[in-house]
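Just the one chain here, the form predicted alone, laid out as structure tokens.
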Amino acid sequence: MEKYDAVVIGGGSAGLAALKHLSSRGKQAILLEAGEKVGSKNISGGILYSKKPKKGRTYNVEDIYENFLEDAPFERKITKYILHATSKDKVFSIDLTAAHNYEANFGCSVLMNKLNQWFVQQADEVAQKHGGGVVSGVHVSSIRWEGERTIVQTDELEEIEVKAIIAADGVNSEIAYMTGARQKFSPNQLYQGVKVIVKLPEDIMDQRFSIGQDEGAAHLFAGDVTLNHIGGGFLYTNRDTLSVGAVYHLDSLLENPSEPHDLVNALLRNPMISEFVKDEVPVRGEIDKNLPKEEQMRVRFAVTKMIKTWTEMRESYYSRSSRERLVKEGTYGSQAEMEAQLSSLRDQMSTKFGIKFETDYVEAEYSAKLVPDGKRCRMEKPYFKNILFVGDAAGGGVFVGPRIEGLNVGIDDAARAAEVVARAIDKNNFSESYLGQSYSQSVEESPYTHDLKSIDKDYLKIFLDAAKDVPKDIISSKYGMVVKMMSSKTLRSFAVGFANILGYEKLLPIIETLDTYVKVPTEIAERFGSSVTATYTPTIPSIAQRVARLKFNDDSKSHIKVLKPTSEFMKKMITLCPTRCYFMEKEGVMIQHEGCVECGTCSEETDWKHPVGEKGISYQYG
């Protein structure tokens, strides 16, 4: 039996940070990841922050990966952060960049497949020096204790004996379920997030969003685009793609079911967003049906090849670094030559093959996941025996109005868990009273935990200052006195102190309502917003087309079993499943698991597991 100091379960950003940090302390650790390759099952909105809190310290990504800013393949540093209230074609915008920068070293947009592949190279290199490493394509099926021995069993490998376990297996943590460390999170503790990746050339993005080559923008949306749900939309600039998505309270969706792809479609049809994502798109002409079959086939292949060549050349031309590299390598004599060849190819496509160039948008990937709301579901005891839970598995995540942070919280958890495990190995003490409680105390000391418990009056002031132009009469009388107190410099400290005495538990039912996320933003936009005119109508793929583009390695055996086929919850899953895996047959709900993206939306009333190693969804972007 293989023996290790520790095993990390889950190859997301939190799990990889735990492996890297623990290995850097000279411990022998192994990471097990169910995906075919690390990063293939991870998605995020997503912005990764590095924080500098006024009190306490956080473990930031650059603390774990010392060369992160120089070498890591993050997308763009976010330098603009804007909140938009929408009503049909009207938009009212509030610049929240100061709130985004509050206590932050930086925040950068990321795509998880690319970034986690870089993380794993860094972590695996250190782990291998100490006899550990990363093993992908492995699904943990059970954990048992035999005296002082802890045995980890998988579907693919021989049993492994370890001294401690760090569980980083996500919001639907099987490790938590199988050990009884916690119950499944309930709908009121969760958000459902759904996202599409939209392609847009780099230089065009810079011009459209008024950003420099190394700058990025984040846009948040509330109002009528929410389709009457509690939550909102987002659009983040990546290097040469956009992340466009919607994040809504799961209980709000259960109360008023809407298909997840419709929530994204509502964003894409908003005039402001459709103008943000638009691009020049080649459209194939009709092939002459009188031509011989062989000739029709030849033309079809030629058109496909030409469109691919034009797309790749155009992407390179609209990227300054790619243009300079291709000229330096001698592929083109100059940028002018590159431009001339691109123009010539475009003319040839039009004249010879009848290809038209129209305004539309280019969607590359569709994805979905559940997100824990740390204010509601953070584990009070993030441990069980010698298992420590980190990130989404522990219910981490800071969601306070427009402040949305998850990746950095998971990395902070992971570093704290690694520190505690390293000390436990040195002391050979893996009891709950030492290992578990030491970790729990460390998490309690984290500034993120403090943020989940109380309102920060300095952050609130920045937000209220940004929203000073919003008339107070637009806010219902129920909140009027509260807003007046919060807006007053004299009364704010008293008001915040009183609010913190009440606590989030009593405040959230008042704050997170349809008034806050839908009615008030819609009225603000209607009364004070500026009109935006769309220059085209986006051609939005159907859900069937979106699923068809995804990469699956299907397993003949379903990883999900329906437990209550006639329940109201499962009937709503027919609508709320992001890829329409559920359908009604006679009186019961059935599942067709092959198109599952493993989001876990249905997990409350199913026997839900991750697929066995290398099976299931593999994202290209994440």
Second form
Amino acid sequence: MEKYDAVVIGGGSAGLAALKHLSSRGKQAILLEAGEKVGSKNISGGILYSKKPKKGRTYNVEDIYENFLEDAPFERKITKYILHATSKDKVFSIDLTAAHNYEANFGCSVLMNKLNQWFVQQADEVAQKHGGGVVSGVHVSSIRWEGERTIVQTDELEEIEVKAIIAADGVNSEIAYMTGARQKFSPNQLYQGVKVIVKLPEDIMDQRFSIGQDEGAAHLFAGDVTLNHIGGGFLYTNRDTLSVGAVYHLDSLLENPSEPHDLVNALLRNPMISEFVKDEVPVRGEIDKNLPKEEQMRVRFAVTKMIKTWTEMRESYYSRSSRERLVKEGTYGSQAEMEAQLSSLRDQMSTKFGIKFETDYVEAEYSAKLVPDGKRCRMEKPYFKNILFVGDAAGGGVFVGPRIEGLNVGIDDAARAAEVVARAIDKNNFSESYLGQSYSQSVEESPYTHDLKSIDKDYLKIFLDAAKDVPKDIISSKYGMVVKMMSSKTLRSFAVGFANILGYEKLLPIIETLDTYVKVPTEIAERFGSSVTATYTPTIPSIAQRVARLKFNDDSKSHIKVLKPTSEFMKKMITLCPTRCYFMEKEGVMIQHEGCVECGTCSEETDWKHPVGEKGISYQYG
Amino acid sequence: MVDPLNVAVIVKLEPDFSEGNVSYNPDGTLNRAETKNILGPHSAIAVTAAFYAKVKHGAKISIGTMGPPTAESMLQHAQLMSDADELYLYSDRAFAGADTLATAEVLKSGILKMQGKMDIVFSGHRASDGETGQTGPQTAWKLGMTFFGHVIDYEVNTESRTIRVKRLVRLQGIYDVIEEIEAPLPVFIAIDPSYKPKFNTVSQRLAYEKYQKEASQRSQNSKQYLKVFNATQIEGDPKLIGITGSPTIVYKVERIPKGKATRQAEVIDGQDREQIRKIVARMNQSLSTMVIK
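Form predicted alone done, so how does the form predicted in complex with its partner chain look?
What follows is the whole complex; the chain from before opens it.
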């Protein structure tokens, strides 16, 4: 049996950080990832923060990857952070950039597939030097202990023996369930997030969002776009794509089921967002059915090729860096030549092939993920024997009002776990009392853990200052007492102190309500918002079209088994599964697992496992 | 210490037939000028098979092709897939118009020009443009090597210098029979399209990753690994190459005539339950007359 010092299970941003940090300390570690390659199963909203809290030290992404800011393919540094209250065509906006910058070195938009592939390069290089590395397409099926030995069994490879395990297998952590380290998260501890990636050329984006080349914007939405659920929408600028998504409390969705894709569609149909995502889109003309079959095919192929060429050329034309590179490499004599070629191609397309150009938006990828609400589900004991849990697997993630942080919390966990494992290797002590408790203690010291337990009054002040233009009468009618107390400095300190004594557990049901996310914002927008009109109606793909566009490696066996086909919960899954995998038959609810994106929404009442190695969803953006 | 395995692969530059890349002339023939050429899909599988020998045994890989100078980028792609140690391009106007036999002559001479004696030579199952499936076996015959076709799996014993191959064959009308054969090296293998390499241990997977990384670095400087040979340098028999060495004469290429439809199709609306019932009734009727053995 092959032996390794440490194994990291799961190649998301937390797992990779654990591998990198452990290897940088000269330890031998391997990482097992079930996806066909690292990054193919990862989804994030997503903004990755680097923080500098007053309360203590966090391990930031650039602590793990020293060259992150220079070399990493993150999308854009977010320099504008705006919250919008919506009601039909009315929008009332609050600038929260100060809150976004609070205790932050930076926050940048990211696409997980691209970024994790960079992370894995960095981590793998160091890991290989110490006899470790990354192995993808491998799904861990069980872990067993034989005396002093810990044996990891996978669906694909021969068993291995390890000394310590870092479980970074995400919100639906099988390692946690199989060992009993924690229960499955319940719907009231989870958010369901659904996101679409929209293509938009770089320069057009800069102009539309009034941002420079190295800047980015984040827009958050509450109000009628929530379709009466607790949560909200977001739109982040990436380099040449936009992330548009909806994140809602799963229990709120269970109470009042809406199809997840309808929640994203509600955002896309909001006139402000419609205008944000719009672009020029080529539309194929009908091919003359009277032509011979071969000629019809030839025309179809020619049209496909032209649209592809035009799209690629336009993308590079509207990106300063690509434009300059192509001229420098001599592909085009000058930028003017490029422009001329682009427009002549466009003419040819419309005159010769009947391609029309319309205003619409271009959707590239649909995705879904569960997000653990750290305030409610953080693992008190994030360990089991010699296994340490990090990131989503441990239920981390700071979600307080407009503060949305998950990736950085996972990286912080991972670095702490790696430090502890490295020390355990030095001391050759892998007992639960040493390994587990040292890790637990380290996580307790993290400023993030602090933020999950109590309200930060300085952050609250910044938030309230930003919201000072919001007419008081609306808020007062709902939260009169609170507003009064929060407006004065002394009272605020007292109120926060009092609130913290109550603790989040008692506080959350009061704060996180339909009033906060739906009613108040809708009323504000209705009464004080300015009107926005959309110049077109977006053509929104159906859920079937969205799923058809995803890349799956089909698994003949279902990784999910329905346990209670007639339960109320499972009936709701017919609506709540983001890719509509469930349907009703005579005997009850059935699953068609082929379109499953492995989000875990149905996990509560199913036998839920990740697919075996390489199978299942493979995201292109993430 | 056993000698490292020495492995060669012969590959072919073929048109990219995927939609969005391929162009056809109005008469239905391929527009070669407008269509990009890539590493043929079957060649790619042969390259994967060679990479398996590298991961498992640290084999040295040489890849050779007969083709125009533009085939260089294809060799680069093959190197990216296999971490090839050497790339060979056999390119000369004199090779033009070659049929499979003349191509085999060039490839045979080319393989003999590769460094060291080969233990295994891989070829694809067939080309996606010619579809003859002859070049591999003919090259093996010219080299005088033991030939295995339809190979779906192989294991080398580097100590005894033997190989065990699994072949997908058809026996007395039964499809998908797996035949297992052991033979001493060297051998020539035409790899089956269904071949998929299997790596069963963490260390093999790590080696796989290591070589892949090396491959991506190497392929960025692929010119450094490339040797180009013309007709004189390859030292083949001039009578046996190019158009003069090609006994095949393509008389005519015709479209496969369409058979007349004998069945009567009927369009059924899937939304209508009444119509669906009709289909089920029809199926039941057909099934009742069938004898299921």
